[in-house]
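The chain below stands alone, shown as C-alpha cells; this is the form predicted alone.
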Amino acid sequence: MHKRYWNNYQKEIAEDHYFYARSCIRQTFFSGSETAFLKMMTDELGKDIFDDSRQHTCTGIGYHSDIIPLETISTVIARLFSLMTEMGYENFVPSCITSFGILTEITELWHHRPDLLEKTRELLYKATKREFNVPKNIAHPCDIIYKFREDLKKNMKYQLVNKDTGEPLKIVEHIGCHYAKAFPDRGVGGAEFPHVLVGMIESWGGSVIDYPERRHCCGFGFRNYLVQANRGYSLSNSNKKLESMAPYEPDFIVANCPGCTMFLDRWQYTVAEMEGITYDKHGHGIPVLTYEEMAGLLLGYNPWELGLQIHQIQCEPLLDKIGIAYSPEDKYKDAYGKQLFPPQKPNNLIV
C-alpha cells in the first residue's frame, strides 16, 4: 500500500480564537511586524485574536543562557497560560520562535513529567494565586499565515514578481532552529522539508532558491552573541550563509525568527564596514524581511508603518522591483508626522 509520507510532516493549526503573546526582542528589532500580523488576522481574515497587555517575556534567552532555572521558566510559562485561561482561550500563539520552542519544550516536559507540572501549578498559585490550563493548540504566527496564505492572497495588491520582467522574484527562505530543528514534528515540514515559508513564497508568485547552506544556522545561538568573546563565531556563521547564497543573486531573504532576521540583516552591515564586501553586485546588500513584512507589503501596507526603515539593509530597490508605492519623504517621520534626524550613512553599503 502506498504511504502518504507528506502527511507525517503536517501539523494541526487552529482555525480561530487565538491568544497572542508578543516577543520582547521582536518589538525592539522589527516593531511593525506584530502590529501587521494582528491587522492581517482581524482586518484581512476576520479572526478572533486577543492581545493581552498583561503578558510578559517567556525568559527564553535567560533559560538558554543558563541564567534561568527550569522550575522558574516553567512557572513563568504557566503564568502566560493562566492569562490565556482567564480570558477563555485554548489556542496559544507566541510571536517569537524562541518562545515557540520554549512552550513546546515545557509542555512536552509536563507531558512526560507530571511531577513537574504539579510542582509548577503549586509554585504559580503560591506566587500569584493563579491557575491555568495547558493550551490545546500552540501555533506560531508563521503557521497561521501559511494556513491562510490563499485567503490573504485574495486581498493582495502585489505579487512576488519583478514588475519589469514579469519573472518571479528569487527568494531565500531561512527557518529558525527553534521552529524546525528542536522539535521537528511541531513545524510544517519538519526539519527535513520545512515548508512554512516556501508555501507562502510559492503561493504569492515567488521562486525559492536552494543553495548549499540553506539549513545552516544564522549564527545567533544565544551564547554565540551574548558572550562578547564569541561574537566572531556568530558573524562567521552568518557570513557562511550569505557567501553561499550570493552567487544565486537572491532578491531578498525572508525568515521566521526575529534573531535570524536581525543577524542576517545587521551582520551584512558589519561585514561591509569591516571588509568592504556586500553580497549583491550593486552594493546595496540583500534585503532581509520578516514574513509579516513580506505579507504586509503585498497587501499594500505602508512600508514605513511596517518598519522597513529600521532595517540595516534598505529595501527601496526591492520595493521598486515589485512596484510598491512609497513616499521617500515619510521614511524618517515619527508616528505624529514629525521629521526625525536620519541615521548616519554607512561607509560601504549604498543606501
Partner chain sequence: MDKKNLILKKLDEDVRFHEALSACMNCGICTAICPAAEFYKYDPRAICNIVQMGNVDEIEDLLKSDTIWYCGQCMSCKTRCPRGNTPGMLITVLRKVSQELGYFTESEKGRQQFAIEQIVGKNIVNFGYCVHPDIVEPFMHPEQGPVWKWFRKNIESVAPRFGAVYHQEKAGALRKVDDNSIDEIRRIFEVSGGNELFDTIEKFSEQKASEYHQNADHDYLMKVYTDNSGEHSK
Given for the second form:
Amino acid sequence: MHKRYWNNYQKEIAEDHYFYARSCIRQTFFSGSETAFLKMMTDELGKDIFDDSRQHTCTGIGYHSDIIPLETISTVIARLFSLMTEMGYENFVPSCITSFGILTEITELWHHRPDLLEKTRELLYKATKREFNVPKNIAHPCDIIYKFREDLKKNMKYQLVNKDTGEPLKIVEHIGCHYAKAFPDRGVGGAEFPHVLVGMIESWGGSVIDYPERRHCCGFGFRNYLVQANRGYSLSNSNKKLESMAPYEPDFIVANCPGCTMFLDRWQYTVAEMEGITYDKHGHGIPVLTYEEMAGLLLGYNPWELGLQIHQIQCEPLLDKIGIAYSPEDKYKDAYGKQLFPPQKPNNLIV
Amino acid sequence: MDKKNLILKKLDEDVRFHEALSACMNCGICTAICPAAEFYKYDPRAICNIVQMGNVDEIEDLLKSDTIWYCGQCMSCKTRCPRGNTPGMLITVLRKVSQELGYFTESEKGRQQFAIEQIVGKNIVNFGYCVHPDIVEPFMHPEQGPVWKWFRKNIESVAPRFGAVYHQEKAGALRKVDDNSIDEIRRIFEVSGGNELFDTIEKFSEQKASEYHQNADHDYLMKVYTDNSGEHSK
Amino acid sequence: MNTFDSIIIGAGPAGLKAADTLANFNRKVLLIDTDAKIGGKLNLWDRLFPDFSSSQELLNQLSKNINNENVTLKLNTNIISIKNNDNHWMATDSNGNTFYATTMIIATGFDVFDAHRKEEYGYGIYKNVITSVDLEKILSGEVSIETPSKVAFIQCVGSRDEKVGNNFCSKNCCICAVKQTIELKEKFPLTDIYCFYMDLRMFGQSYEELYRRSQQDYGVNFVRGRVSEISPTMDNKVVLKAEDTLLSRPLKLTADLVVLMVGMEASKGTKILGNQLNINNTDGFVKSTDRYLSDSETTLKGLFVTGTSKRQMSIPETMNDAVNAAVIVNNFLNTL
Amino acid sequence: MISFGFSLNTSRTIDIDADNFDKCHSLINHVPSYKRCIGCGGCAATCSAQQHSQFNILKCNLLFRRGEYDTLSNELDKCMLCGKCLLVCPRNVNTRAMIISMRNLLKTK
Amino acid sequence: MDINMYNPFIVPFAFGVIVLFINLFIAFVSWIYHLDKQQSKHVLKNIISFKTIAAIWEALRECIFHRNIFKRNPVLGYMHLCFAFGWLALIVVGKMEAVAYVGEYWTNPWLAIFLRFFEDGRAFPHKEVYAFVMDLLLTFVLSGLLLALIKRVYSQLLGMKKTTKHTPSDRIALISLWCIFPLRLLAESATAAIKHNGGFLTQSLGNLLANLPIEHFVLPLWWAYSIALCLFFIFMPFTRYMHIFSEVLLVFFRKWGVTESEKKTGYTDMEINACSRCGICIDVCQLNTAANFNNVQSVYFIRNAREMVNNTKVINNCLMCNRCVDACPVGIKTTLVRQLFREKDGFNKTNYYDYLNTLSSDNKSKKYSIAYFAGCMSHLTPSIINSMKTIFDKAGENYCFIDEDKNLCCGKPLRQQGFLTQAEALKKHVTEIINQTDADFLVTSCPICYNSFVNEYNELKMPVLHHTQYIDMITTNGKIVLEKKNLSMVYHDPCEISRGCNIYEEPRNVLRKTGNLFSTENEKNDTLCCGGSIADTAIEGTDIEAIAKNTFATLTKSNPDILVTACPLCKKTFMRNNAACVKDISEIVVDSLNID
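Form predicted in complex with its partner chain, following the form predicted alone:
Every component of the complex follows; first up is the chain already shown.
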C-alpha cells in the first residue's frame, strides 16, 4: 500500500574528497558531533575530508534575520568557495542546514542569473583578491552518512533496537526546514517524506514514527529566537511538535539540523520549568540526538566524547535501552580527567 | 522621487522580489502550514495579496507594521505554493525595504533589528561566526538551562573532550578565526553593503531611541530585546 | 478487410459517439481501444452530475448504438505506430496488424491525475485518503465502508498546480465534488462533510443549483482554502491543515475519510500519439487547428481529434464534440 | 517556576475537532438560509457599521460556523441592523435574523 | 326580597356570575397595578375630566354598537351588535320588567334573567309591552346568532375570507354562548305554554309546544339555560369573550391618555385582553393574502401572548405595516404590542456605537440650510441620492450630507427588533451628529428614518422633512419649477410615511405637476406594504417576492408608465422582481426639472 512518489529519488552525492564547513550552532552546542563526523569519514569510511582553519560562518543566521544583504552573504559564501577552490576541492559539505539551504539558494540564483555570479566574483576580488569556482556538488553531512549507511553499519556495535524486548526503537526523525522544503530535489527523498534520516534509522534497525506534526518546523524562527521577546513563538512551535509526538512515546528524536537539535532539547527543559510539562511518562523528556551522535553511539563511540552530557535532556535511559556501555563516573570529567562539580539540577525536569 | 514610488522601485529592484511572488491566487496553502500564522496575527497569504494589489499606502502600512517581522523564515511556504511563490522570501524583501527606509523602527518587532544587528552582526565581524559560546550569556538565554551554564563555566577544560579547539588558531570547532580571515570578512562587508546596512539600522535606531530620550546603547538594546506588548497573537 | 473510412482510437464516450454518428452516415469505422471493455473513463463513475443519471445506462445505450455492421470494434488492441502514407492512415498494433483508413480520429481521452504525486496528501500512504474515483466505488456499493463521522473533500488535486506541472483547471471536479457530497450525505446522513476549495466553478446548467442544494438541503460545509498537508493521527484518522482564507486564520480538521478531487490530465495514449505526430500542446493534450473555427481538425490532413484528448470536457460536451467531429469527418470524406 | 521573559503563545488555529457546534445548529434551526452563504462578502462590503469599524458580517458568520465564539458577541454588538446586507445578498441569506439569533444564542452561555 | 321567587336552578347562574366578577376584579386590579409611572400619571390627571365622558360615549359606540365593525363590514357589525346590544338590552329591559312586576326597585337580582319562570300570571303595568319588547330583543339576538352560525360555516357570506381558529376553551365558551339564547327561547316558550305569559315569539312557540307533554320539560329547560349561562361566565375570563369587559376598560384608559410604554405594562395586558379575535386583521394582512401565512397575524400573536405561548417565529413574522392597526375595531396598537414582545434583554451596554465618527470640524463650522440624511437604504439606490443632490443644487441650498460615509442608521430597525438600549445609544449618536450641523431643516430620503426622527427623536434642534415634503415645499414656493410631462403614473404610499405619518398630499401635489397621476385601489391609508419591510425577520426571499409581486400587480392594474414611490426600500423591492419602471419621486422631479 505504501507508495511514496519520491521513494526512488536519489540526489547526487559525491563519492569522496569533501571540503567541510563548520556550523555556528553545531560547533557551539554540539562540537562533539562535528568531530565525530570527521572521525567517521576518515576512520570508518576512509574518505578525504578537509577541515580548513580559515573557514568561517556563511552568515545565514544573520541573513535570515535580515541584517545581511544578499550581496554580502553571496560574497561571504564565495570566500568559503575560494578556500575550497584553493585547496583543490570541488565538493562542499556544510555542517549546518541553514548553510546548506543558503548555499543551494545562492548557487541556484547564480545558475539562473550569471550576472549575479559575476558581480559576486568582482566583489570578492575587490575585497580579498580571491577567486573561486562554484562547487560541483553540495551535500550535507547527513547525505553522506545516508549514502554510506550500509558501510557504516558494518562497523556498528549496536543497533537501534531495545535490547530487552528486541523491538526496534521508535524514533522521531526531524528534518531541518531548509534541507528539503525549499528545493525538494536537493534532499534525499523529496520534501514531504525526506528519506535521509529514515534511511539511516531503518538501516540501523529502528522504526520511524509518522505523527501529525512530522513536518512542522522546530520553531527556531531566527529572529524569533534571537530576541528574547519573541521566544514565545519558538517555544510554542516546539511545544506543538512535541505534544503531537508525545502520545507515540518515541524513544528519541534525531534531527539533521543543528538548530532543531538544540531547540527541541532546550525547549523541553523550558516547558518543564515554565509549565511543569514533560513529554514522556517518567519526566525525563525525550532525548534529542544529532544524526552524528546517533551514528557515533551505534559505532560505539564514548557518549561523553560525543558530548551527550551537554544536552539538557539526559541520554542514560536511552543508552540503557540500546545497551550501550558507558561509564557514569566519567560524565562530568574534563578533558584532563578531572572530576568537575556537576551542573545544577532543574526543578521539574529529571536529569 | 516621491516616497511611494521609492517603495515600489525598491521592491522591484530586488532580484528576490520577482522570484518570490509571481501571481498569488489566495488559496491559503502557505498560511495553513505557517508556524507563525498559528501563534501570531499573521497571514502570509494576505501579505502576498496586499503586495500583489500594489496599493502603496497599504504596502507602506505593512512596512511599518509588526506583521512583516513575524515570519520565522522556515520557508515551508515555498514547498507547497501551487503557483511557485515564496511568501517567506517576499518577507525578506519587505524587511529589507523597511530597514532601508527606516520604517522598521515604527513597530515593536521591527525595532528588534537593532538588537539582532548588535548581537549577531557584531559576532560575525568579531568571531567569524553568527553564534559563539562566549556571547551566549546565560542571563540573556535562561532557556539554555543549567547544563549550558556548566559548559560555559568549564568550557576551556571540557571542550577539548569533544574535539573542540576553543580559542586556538587551528582547524576545529570553537577555534579562533585567524585575523587575516576576519579582515577579509570585514572587507567583504565593506564592499558588498553589509556595513552600510548595519549603519542604516543603527542610524534609524538612534533616531528612534532619541524619541524615548535614550541613545541607541545597551539600555535601548535591552529594551527592544525584551519589549512585548502581548498583542501579537489575537 | 483492414481498410476503413475512419479509424477511431479510443472507445470512450467520444469514440463511441463518433463511431455511432459515422456509422449512421454509412461509413465503415474501426473502433480501437487498448482496454478490454468499451466506455473508457465512463466506467470509473457510477452516477453522473448534475442529474445523478447512471453511467452504465448511458454506456449500454452507446454500446447498443454501435452494434451495427458499419462499426468494427477491436478491444485489447494497442496501437504502437501511426503513419500517413499517400493520404491514407495506417495504424499498426503491437501484434503487427496494420489497419488502413482514409481518416483517423483521436479519441484517446484523459487520465485521472495520479494522486501519489501529491505526497503531502498521503494518497497511497494513509488508507483513509482516497480519490474521487475510489469514492465512486463506495457510492455504488462496490466497496463498503463504516459510517465516517467526518469527511473532507479536497478540490484541485493535480489541477491549478505548478508543483505538478498542471496549470490548468480540470473544470469538472468542482461539480463532481458537489455531486459526490450529496450522494455521500444520502448514504451517510449523519456524516459531516467539509469541502475545501479555492473557487467553485459551477459553469454548467443547474450546477449552481446543485451546489445550493448541497448547502441548503444537505448541510455540506464549504471552506475556502487549499489544504496544505494531511498527516496521520494515533487513532488511524488524518488531520488536515488549511487556512480559512475568509477568516485569515489557520484551520485544522480531523477526518475519517479524505476525498481528493483528482484532475484530468492528457492520457498516456494522448501524450504518446501527440508526441509521435507532433500535434500536442505543452500540457500534453492534442491541439486542434482552431478552437473556434476548426476544433475537430489537427494540422495533419485526415487526422481529427475529439473529446478529452483535446481538453477537459464534461460528458455531454464530449458527446457533442464527437458528433461534431463525425460530421466534419464525413464532410471530409465526401470531398475526396 | 522560572520566569524566562516569555511564555507559550495561544494558538490561533480554528479547531473544527473541538466540536462545539450546538449553537451553530440551533442557529440553522432559526435561520435556515444561514446555510446558503457562499462567502462572497457582499454583505461586508455594503455594511454601514463596517465603514468605521472592523465589523464584518461574513467573518461573524464564519466564526460562528467554526464554533469560535470568543470575541464574537462584542463584534455583533456593532451591528445596527439596518438591513443593507439583506438587500445585496445574492443567496438571500436572512442576515438580520442571523445576527439577531447569534446575539441571542451568545447571550445564553 | 321575596323568598318565593327562588328555585334551585338559579344556583349555577349565580355561581357563574360570582366567579366571573371575582376573576374580573383580580384581572383589572392586576392590570391597573402594573401600569408604569407615566401611565398612572395620565390616568390621575384625566380621570376627572371631559375625557371620561368622551370615553363613556366611545365605549357605548364601540363596545355596544360596534360602529367600527359596522363601517368595515355591516353584516359583521350587525352580528356583533345583536350580541352586545341585544343582550345588554335584554338585561336592562328584563330588570325594568322585574321592577314593574315586583313593584319595587330592589328585586331579586336573578329576576331580570329568569322572570318568566317566576311570573305568576298577575297583571302589572305594561305587561304586554314588556313581553313584546323582550321577545323582540330575543329575536334580535337570535338573528345575530344565526349569522354567527352561518359565519362559522360559510365565512365568505359574511365578507370574511378567513376566520379565527379557536382554542378549546374558546370553543366551550362559544358553544355555551350559542346555547344560551335558544335555551332561553325554549324555556320561556315552554313556560308560556303553561302560563300563557309569553310575547309574540315565545307564546307562539309555546302554543306549538303545548301539544307536547311540556310540563315535564319546563324545569329542565330552565336548568339548562342557567347552566349554559354558568359555563359561559366561568370560561369567559379565559377566552376571547374577556374582551367584552377589557375593551370597556381599554377605552377609558386610552381616552385618559395612556399609551404603550417601552416595556410591557398592565396596559399591554389590557390591550391583549381587549382583542375579540374577530379576525379582521387576518384579512387585511398581506402575509395572509399574498404569502399564505395565516397563523401569524395580530389575532394569533395576541392570543399566544395571552396564553403565554412564546413563539418567536410568530412574534417576528410581521411587516409592521400597521394595516391591522388601522383595521382593528378595538383600536389595539398591535404592532407596538408586538414590538414590546420582541424586547431583547441582556443587552444593556451603552458603548455599542462608539466607533461612529462625529462630523468633521470642517463641516461643523459652516452654516447650512439643509442637513441631508439619505438613510441606509438610499445608499443602495444611489439614483435617489444623486437626484436629491441635483434638486438641492437647483434650489440653491447649502446642504450638509450627514451620512455621506454610508455609516449611519437611525435606529428604527433596532427598535423594531426590540434592541431598545442599542436604539437609544444610536439615537444619541445620530442626534448629536445632526445637531452639529445647525441647519434649518433636516431632510431625509428614507421613510423609516423620517418616522423615526418624528416619533422617537425628541432632541433634534430642527424640523424634519421627508424629501416628498421638502420637494412639495420648494415647488410650492417656486424655488424650482417643474415641467409637466405626458406620463401616466401611479403613486405607492410607503407605509412609514403614509399610514405612519399622514404624508399623503405632498407627493401627490408634486406628481400632479410632473405628469398624469392616477389613483390606485389601495392608496393612502389603505396602502399595501411592498413586502421588503425590515421589520419582519421571519420571512425569507421567496415570501418577500410574493408580497412584492402582489402589491406591484395591484398598483399597476391601470398599466401606468411609471410606478412612483418615495422610499428606497420600496423601490428596491419592486425593482428586484419586476422589470417595469419604478422610480423615486425625486428622480421624477429631476426628470421634470428645467435644467438650463
